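Presented as structure tokens, the chain that follows is alone, the form predicted on its own.
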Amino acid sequence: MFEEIFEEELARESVFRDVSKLLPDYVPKVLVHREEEFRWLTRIFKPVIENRTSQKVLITGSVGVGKTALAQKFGEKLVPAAKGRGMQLDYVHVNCRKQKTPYAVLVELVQHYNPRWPCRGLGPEKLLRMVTDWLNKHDGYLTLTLDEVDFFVQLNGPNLIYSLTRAVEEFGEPNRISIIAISRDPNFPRLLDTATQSTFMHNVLALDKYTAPQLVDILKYRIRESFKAGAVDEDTVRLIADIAARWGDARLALELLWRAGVLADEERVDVVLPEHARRAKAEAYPEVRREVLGELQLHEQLLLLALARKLKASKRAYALTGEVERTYRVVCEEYGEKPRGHTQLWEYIKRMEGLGIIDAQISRRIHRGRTQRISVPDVPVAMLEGELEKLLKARE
């Protein structure tokens, strides 16, 4: 029986072409909307290659803005560029949330050069000395990225950062270590001593949150890499981008895209639709607040039910206010209520948007008046329809 299940699952068609291209650790060939930041890093590190100097850089930004991918992509290009100019340079990327102690960070660094080196019983100073000795002996240089360094310093204090930035002064040798520090907290340097603060003050790269249009571009690029042609509906892309744009988070956008694809596969359909994205959002980050729905006025509930039904029937991510208004009149007739006027409905929409139940945007297309596109980003519309019907029945 299990062999049959196994073979059946292997034979099933999927919307995915290469799902690995959506995983968090994957670094794409192109970092969409991070070209200028990559150019900035290249300018900063130009003296490292040309003059054999060192640099200290701080990259800051919130979750999902591409800090890690930018550093990894830069390291990937930096090493061969240095080699082509006769320079032996290594790039090492250390996640300080995984390597939580100075000892663990330095052991990873030491073992990059020689996994057989014995590290037990050695203190941080001795381990750092082993690294600098190797670099001097082989005329090598190192660019070390300390990812999530703010977490590390809060846990351990600033001594390791100080030692890394002052290794040359302590040992009286050429400065061969450059550092890229990655921090979510833009005020991270305040955690350091005054002398170490000064090493990062002049080279700070603050990454802005992604906008919805930028997230659309990022998603489209990843879709070409990971999905079969035509497998993701255009409205689905825009809806996911709008959801993730609240936080400017590309990581969230890619996670929702992956989850939506999985849901499409579970249903054995060949296109990822907006409802899959809503379900993905609800399952990953549930925000169905029944108490908020229950506190809505009667006609707010009726209007929201009309929106849910319109989106469910159309299978689109958005509905125009005129479309929702027409469906609302039908819903009012069903429940024996007199429809409210256009101005009052506009007030309902603004209030529900303020409560975070819906998203409303001015339509990009040319329409008369104040036509808006309305979406329900956080919950499957079929589920919302069911909840509202229960609440309306209870009112009766």
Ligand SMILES: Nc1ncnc2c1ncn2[C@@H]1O[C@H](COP(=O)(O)OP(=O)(O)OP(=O)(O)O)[C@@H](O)[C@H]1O
Second form
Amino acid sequence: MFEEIFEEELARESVFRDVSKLLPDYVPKVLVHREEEFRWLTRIFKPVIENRTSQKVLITGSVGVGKTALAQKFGEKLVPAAKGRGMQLDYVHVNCRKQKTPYAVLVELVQHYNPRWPCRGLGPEKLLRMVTDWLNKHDGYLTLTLDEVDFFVQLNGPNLIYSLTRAVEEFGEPNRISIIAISRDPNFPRLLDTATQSTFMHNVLALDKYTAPQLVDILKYRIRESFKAGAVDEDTVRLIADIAARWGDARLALELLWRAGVLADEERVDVVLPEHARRAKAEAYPEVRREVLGELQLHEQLLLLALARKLKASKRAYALTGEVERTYRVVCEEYGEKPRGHTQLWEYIKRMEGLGIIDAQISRRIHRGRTQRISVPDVPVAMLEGELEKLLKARE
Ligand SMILES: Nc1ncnc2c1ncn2[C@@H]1O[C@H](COP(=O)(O)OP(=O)(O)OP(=O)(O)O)[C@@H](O)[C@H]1O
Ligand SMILES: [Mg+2]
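Structure of the form predicted together with this ligand, please, following the form predicted on its own?
Now the full complex is given, and it begins with the chain already shown.
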């Protein structure tokens, strides 16, 4: 019996081509919309490669703006570039949130050079000494990324940073250790003494939040790597980008994309639709809006029900105001209510947008009059429809 299940599952079609390309640790081949930032890092590191000096940079930016991915991508290109110029340079990326103590960070660094080096019982200074000795002996260079360093310094104080900076100074020329610090908190350097502060403040790369169109491009690129051709609907991409753009967060966008794909597979359909994305959002970040829905006026509820039905039937991410108005009149008839006029409906839309229930945007297409595209980003429309029907029934 289990053999059958096994074979059946393996033979089953999937929307994914290579789901591993969506895993959090995977560094994509191209970081769309981060070319300028990559160029900036390259310029800053030019003297490292050409004059064998050291550099210190700080990369800041909020959740999911590509700080980690950018540093890793940079390391990936830096090492062979140095090698091509006869320089032995290693790139080591340490996540300081995972390696919670200076000891753990340095052990990871030491073990990059030799996994068999005994570290137990050695203090941080001694471990750092092992690394610097190795670099001196082998004429080696190191670019060390301290990722999520703000958490680390809050927890441990700035001593590790000082030791690393001092190790750099003790070498004199040439300096062998460069540091890329990554921090969500742009004010992180304030936790350091003024001297160290200023070394980092010289080279700060602040990554902006991604906009919705940028997220669309990022998603499209990642979809080509991970999904079968045509497996993700255009509207799904736009909807996911719009949701994630509220935080400018590419990680959220990719997570929703992945979850939506899994849901499509579970349903055994071959296209990922906007409803899958809404359900993915509700699953990952359930926001039950019953209280909010219950407080709406009768005709707001009717209008919202019309929107939910329209979106459900069309399988699209957005509906135009005219379409919703027509469905609204049908809904009013069903509930024996006299439909409200156009201007009044416009007010309802604005109010519900203010409450965060719907998302309304001026349509990109050209239409006469005030046409908007409306969407329900947060809840699956099937669920919304069910909730509203219950509420309306209770009213009767
Ligand atoms: N420009 C981009 N193109 C393609 N993928 C991207 C891009 N920017 C970020 N990503 C992807 O989005 C996810 C989040 O990026 P990353 O982990 O680098 O964010 P972060 O800024 O380090 O966030 P955090 O502060 O939470 O650590 C990763 O899977 C990364 O590969
Ligand atoms: Mg990160």
